Amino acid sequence: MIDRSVTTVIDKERCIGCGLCVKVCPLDTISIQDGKAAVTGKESLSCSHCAAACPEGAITVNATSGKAMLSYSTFKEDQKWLKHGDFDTSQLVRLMRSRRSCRNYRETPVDRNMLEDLVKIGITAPSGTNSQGWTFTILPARGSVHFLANQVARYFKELNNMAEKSHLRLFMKLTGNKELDFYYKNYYERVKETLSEWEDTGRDRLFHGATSAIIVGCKPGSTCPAEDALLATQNILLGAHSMGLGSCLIGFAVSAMQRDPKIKLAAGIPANERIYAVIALGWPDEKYFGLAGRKPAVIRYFDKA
C-alpha cells in the first residue's frame, strides 16, 4: 500500500493567492479558498511540486522537508532550479557518451561518502506516482565485492551442473521452459571459464576487480518497480563518471540473486525485496581517447489525425 498521506502545509501570512501550486499538483491536494491556497485533498503524492512552484517559499511538504538525503559530502550543490532549456545539451550528451562501462580498476578504494552522495544522486530519479520504493545496498570495499562474487559463483556452478546435463535440457523444453536450453548454447561455456579462472587464479571476470558496488532494488508496493530502480541507476552511472569514477552494470549478478534468495540474504537484503541492478564501482584503471558509436535504433512515428 503506497502511503499517500497529507503532509503539506502552507503559510497563509505568505501565500499570496498566485495558485501556482494548485496548477502543478497531480492529485489536486490543493485549491485556491478564500485567495488563499488550501490543503483540501485527502491523498497526497509527496511530490514537492507545490513547494518547488511557491515563488513565495509558502508551502512546506514534510514529508520531503529533511534536508539528509539531498545534502552532499564531496561537493556543493547548486541549489538554483534550470530552467527548461538552460543547459548545454552538447556536454550533457557529452556526459553521457563518454562514460563508458569500466572493467579495469585501480586497487584504491572509494571513500563511503562519495558512494552514499552517488545513492543521494540516484534517488533524485521520477519514480512512479512518486513513490520512491527503491533500496541501494552499499558494498564499501573489496572484501564485501569478492563475498558477493563468491556467492554469486557459487549459484552459476549449480546453474552450470544443471545445464550439462542434455537430458535435463531436452525435459524442460519438451515442457515448455527452454530456458536452461538457452543458456546452455549461449552462456555455459563462458561461464565455464569464468569459474574455472576465478577458482584457479583469482581473476574476477565478473566484478573485474571493483572495489566497490551498489545493489540497487525496490521493495515491494511501488508502482513501476523496475523502471524506478533503472532510472535511478543511470544517475547513479552519471553522476560516478563525473566523480572520477568508473561502472559496469553486472548482469549476472542480478540474474543471480533474482534467481536465488540466498544470495541477497547472505547480502543482508530482505527476502521481499527484488533486485534490479548491481553497479559495479572503483577508480578507474584505463582511459580512453575517443567517443564510442551505437548500432542503429529501430525508430518509428504513429502519426495519427
Ligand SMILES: Cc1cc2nc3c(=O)[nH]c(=O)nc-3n(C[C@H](O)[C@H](O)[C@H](O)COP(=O)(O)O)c2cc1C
Given for the second form:
Amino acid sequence: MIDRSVTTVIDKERCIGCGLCVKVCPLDTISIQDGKAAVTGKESLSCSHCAAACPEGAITVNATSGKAMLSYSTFKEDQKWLKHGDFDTSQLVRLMRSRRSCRNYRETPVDRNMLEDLVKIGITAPSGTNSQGWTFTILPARGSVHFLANQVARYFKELNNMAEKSHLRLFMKLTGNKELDFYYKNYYERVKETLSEWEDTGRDRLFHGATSAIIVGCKPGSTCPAEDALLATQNILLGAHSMGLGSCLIGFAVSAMQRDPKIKLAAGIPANERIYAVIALGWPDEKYFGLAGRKPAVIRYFDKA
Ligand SMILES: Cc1cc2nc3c(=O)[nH]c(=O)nc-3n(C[C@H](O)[C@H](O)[C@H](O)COP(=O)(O)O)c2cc1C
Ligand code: SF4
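Next, report the structure of the form predicted in complex with the ligand; the form predicted on its own has already been given.
Full assembly next; the chain just shown is listed first.
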C-alpha cells in the first residue's frame, strides 16, 4: 500500500496566493481558496514540489522536511535550484562518459561518510509515485565484501555442479526450462575459471578487490521497484566518480542474491526485499587516457502530423 497521506502545511500569513504551488502539484493536493493556498486534496505524493515552488517559503511538507536525509558530510552542497538549461551539458556528459566500470582497486578503505553521502546522492533520483521504497545496505569494509563474495561463490559453485550434468540440462530443457542450458553455454566455463582462481590464489574476479559495496534493493509495495532502485544506482555511480571513487556493478552478485535468499539474509537484508544492484566501490587503481565509445543504438521516430 503506497502511503499517500497529506503532510502539507501552509502558512497563510506568508502565502500571497500566486498559485505556483498549485501549478506544480501532481495530485491537486492544493488549491486556491479565497485568494490563499489551501490543502483541499485527500492525497499527496509528498514530492515537495509545492514547497520548492513557493517564493514565500510558506509551505512545509512534513514527510520530507527532515534535513538529515539530504545533508552531506563529505562535500558542501550549493542548495540552490538550477533552472532548466543552467548547467554545462558538456561537463555533465564528460562526467557520464568518464565513469568506467572499475576493476582495479587500492586497499585503502572508503570513509563511511562518503558511502552514506553516496546513498543520499542515490535517493535524489525519481521514483514511481514517489514511493521511495529503495533500500541500501552498505558493506563498509573489505571483510564484509569478502563475506558476500564467498556466499556468491558458494552459490555459483552449486550452480556449476548442476550445469555440468548433461542429463539434468537436457531434462530441464525438455520440461521447458532452458535457463540451465543457457547458463552452461554462456557462463559455465568463465565461472569455473573464476571460482578456481578464487580458491587457489584468492584473486577476486567477482568484486575485483573493491573495499566496499552498496547493495540496492527495494521494499515490497513500490509501484516500480526495479526502475527506482536502478535510477538511484546510476546516481551513485556518477556520484562515486565525481568523488574520486571507482565503481562497478556486480550482476553476478545480484543474480545469486535473487535466486538464493540465504545470501540476502546472511547480509542482514529482510527476505521480502528484492535486490536490483550490487555496486562495488573503492579507491581506483587505474586510469584512462581517453573516453570509450558505444555501439550504434536503435533510434527511431514515430512521427505523426
Ligand atoms: C546490469 C549490469 C551488470 C553488470 N555486472 C558486472 C559484473 O558482474 N562484473 C563486472 O566486472 N562488470 C559488470 N558490469 C559492468 C559492465 O560490464 C560494463 O558496464 C560495460 O562493460 C560497459 O563498461 P563501462 O561501465 O565502463 O561503461 C555490469 C553492468 C551492468 C549494467
Ligand atoms: S506558492 Fe506559496 S505563496 Fe504561492 S499560492 Fe502557493 S503557498 Fe501561497
